[in-house]
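There is one chain below, alone, in structure tokens, taken in the form predicted on its own.
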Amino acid sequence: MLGNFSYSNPTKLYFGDDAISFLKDELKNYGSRVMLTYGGGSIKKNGIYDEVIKALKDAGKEVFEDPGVMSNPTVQKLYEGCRIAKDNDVDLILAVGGGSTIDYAKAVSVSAWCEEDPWDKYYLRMEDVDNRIIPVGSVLTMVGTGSEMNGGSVITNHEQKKKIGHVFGDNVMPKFSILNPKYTFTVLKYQMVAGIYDIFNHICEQYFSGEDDNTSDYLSEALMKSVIHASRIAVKNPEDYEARSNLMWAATWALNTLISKGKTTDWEVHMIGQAIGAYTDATHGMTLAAVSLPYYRHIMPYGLPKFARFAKEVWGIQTEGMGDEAAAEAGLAAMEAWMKEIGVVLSAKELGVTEDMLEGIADATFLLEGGYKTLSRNEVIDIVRASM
């Protein structure tokens, strides 16, 4: 049965190879002081930085740069960004990069004017925002997280060995996002593939949960098939515009809150993956890939009909006469074959996980109740060990 829900998404998107031309129109809606945040400098090599700076200068904006956002943004970097934003009283934070940069921008947007430690308030206590919020806009250069059209923000605290996401409300979502598939062409293949699996797992986290046979499930199956098809083209030809366009659009719809409506949703793969990331600083999508198959094989008996449906509807397996268990196993085997085909990491050991980390990773994993089974701490250890 489809559950009760409300739906709203205020982010305005500009999609296509001329999407950046609309940045000037959006900039008119904000004051003169803009904080420009980005990662390690690749946008300067590929020309995106120059395009963005030109738009900002043409719009008469004073720019305060905040480079160096890492793939897993840290709480120390958050504090640094808050100082830049507050000291310069910026009117807009413009994030140019992938999901990590946009996640970081949203964290700064709610934290710069917070009167207490934002890590404690938002990431440990999960409290709502009750202070001034700086608007965020984004120019997307790597797909996967869907951060360009949601309120999510993940921050890592290495000292506490915690990587935590907070899903903020509509007022923290980017006001606008620029999506040009060509901006993703120069992303390293490892990062592209990690992003592809991140997209796929976002859909799985919502699909493999409670309520079955509703519109959200049909949308999820179509999105998964689109990701599978486009990924096979993109890994062979990273500059295939149609494939990269479909991946970019699927990533946005995978996590802009639409397909979660009427679902309890799971997110335990993300909880385990983020705990691994807190210990290893590994690429997010690869941590998900490493633990997915052990996790899904562990919970499969508790959601057998959906896993059997997954085999038939997503992977096209002829399941008639197989029985649910055999069909479900065939579906996960097909998923594993695809993961090997596109080249994601399937072993947590390859990401730096060692036996002596297992207890700590289990302690850092939030145990959620939305999936087919609520894990125990020992089950988390077993799943991570199986992923090695």
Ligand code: NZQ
Given for the second form:
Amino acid sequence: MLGNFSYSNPTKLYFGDDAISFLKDELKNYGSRVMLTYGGGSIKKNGIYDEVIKALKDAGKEVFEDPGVMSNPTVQKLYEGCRIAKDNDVDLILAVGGGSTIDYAKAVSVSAWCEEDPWDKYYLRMEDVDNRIIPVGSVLTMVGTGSEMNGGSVITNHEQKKKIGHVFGDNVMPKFSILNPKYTFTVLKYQMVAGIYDIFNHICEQYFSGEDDNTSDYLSEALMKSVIHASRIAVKNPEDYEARSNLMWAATWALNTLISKGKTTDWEVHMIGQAIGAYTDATHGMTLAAVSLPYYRHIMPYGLPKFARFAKEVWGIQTEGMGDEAAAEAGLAAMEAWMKEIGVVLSAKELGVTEDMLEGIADATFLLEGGYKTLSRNEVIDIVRASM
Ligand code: NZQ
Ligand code: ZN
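Mind giving me the form predicted together with ligand NZQ, seeing as the form predicted on its own was just shown?
Zooming out: every chain and molecule, the one shown earlier first.
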């Protein structure tokens, strides 16, 4: 049975190989002072920076640049961005990049005018925003997180060894996002497959929970099938527009709040992945890939019918007469084969996890209750150890 919920999503999307042409008009909705936020320089090499600057100039904007957003953006960078935004009293933050840049832009948007320490307020205490919010728009260049159409904002504090996400509300979600699949052609293969696995796992986190008949689960199965199909084409030919556009669209729908409506969700793979990220600064999607198989094999007995359904509906396995347990195992084996085929990292060791980190990683892992099994601290250690 679907639970009660409200649903809205305020982000306006412009999708396609001409999407950037809408930026100039969209910019008219905001004041003249724009903070241009981007990462380590990929947008200067592939020409996206020039296209964005042209739109900003054509719209008559004064631009305040905020480059250097690193993957897994840090709290130090957040403080720096707040100073740029506040000192220049910007009217809009235009984030051009992947999830890191867009997440960071949302963090700056709620933090620049916040009188308390934003790390303490939003990430440690998980409080709501009660100060001025600077609007955010995005030009997406790397697919995976869904940040372009959600309120998620993940910040890393290396000193405290914590990587924490705050899911902000509609008023913080990007006002608009420009989605041109061609912009993703230059993403390195390692990042591309990490992003693909991130999409897939976002769907798993919302699928492996609940025992009822729920429309969300059918939507999830369709999205998973599309991701698997498109990923196989994209790893062979990264410039296949059809595959890259389907991945981009699936990523957005995998985490724009729709498929979680009316049901419980898990998110424990993300909690462990973020803890690994806090210790190693590893690529987000790879942290998820490394722990997924030990995690799902561990919780499988507690959600057998759904894992058997996953085998049949997502992987097309003829499960009739197999029994739930054998079917469930076959589904995870098919998932493992696909993960190997596209080339994700399956070992936490490869991401830099060492035995002496295990206790700390377990301490940094939030234990959530929405999935088929609530883990204990020791189970987290067992799962990470199994992935080494
Ligand atoms: O910094 P630049 O030079 O731009 O390079 C980036 C970066 O090195 C590069 N890149 C991006 N677009 C490119 C490109 N390289 C060539 N051509 C392009 N068109 O790709 C690298 C990775 O980018 P990044 O933004 O770090 O990756 P991703 O999109 O995976 O974002 C990861 C962050 O998002 C958080 C993660 O925890 C992590 O901090 N997440 C955010 C979520 C949300 N908002 O809901 C949910 C996710 O589960 C996730 O936790
Ligand atoms: Zn993710």
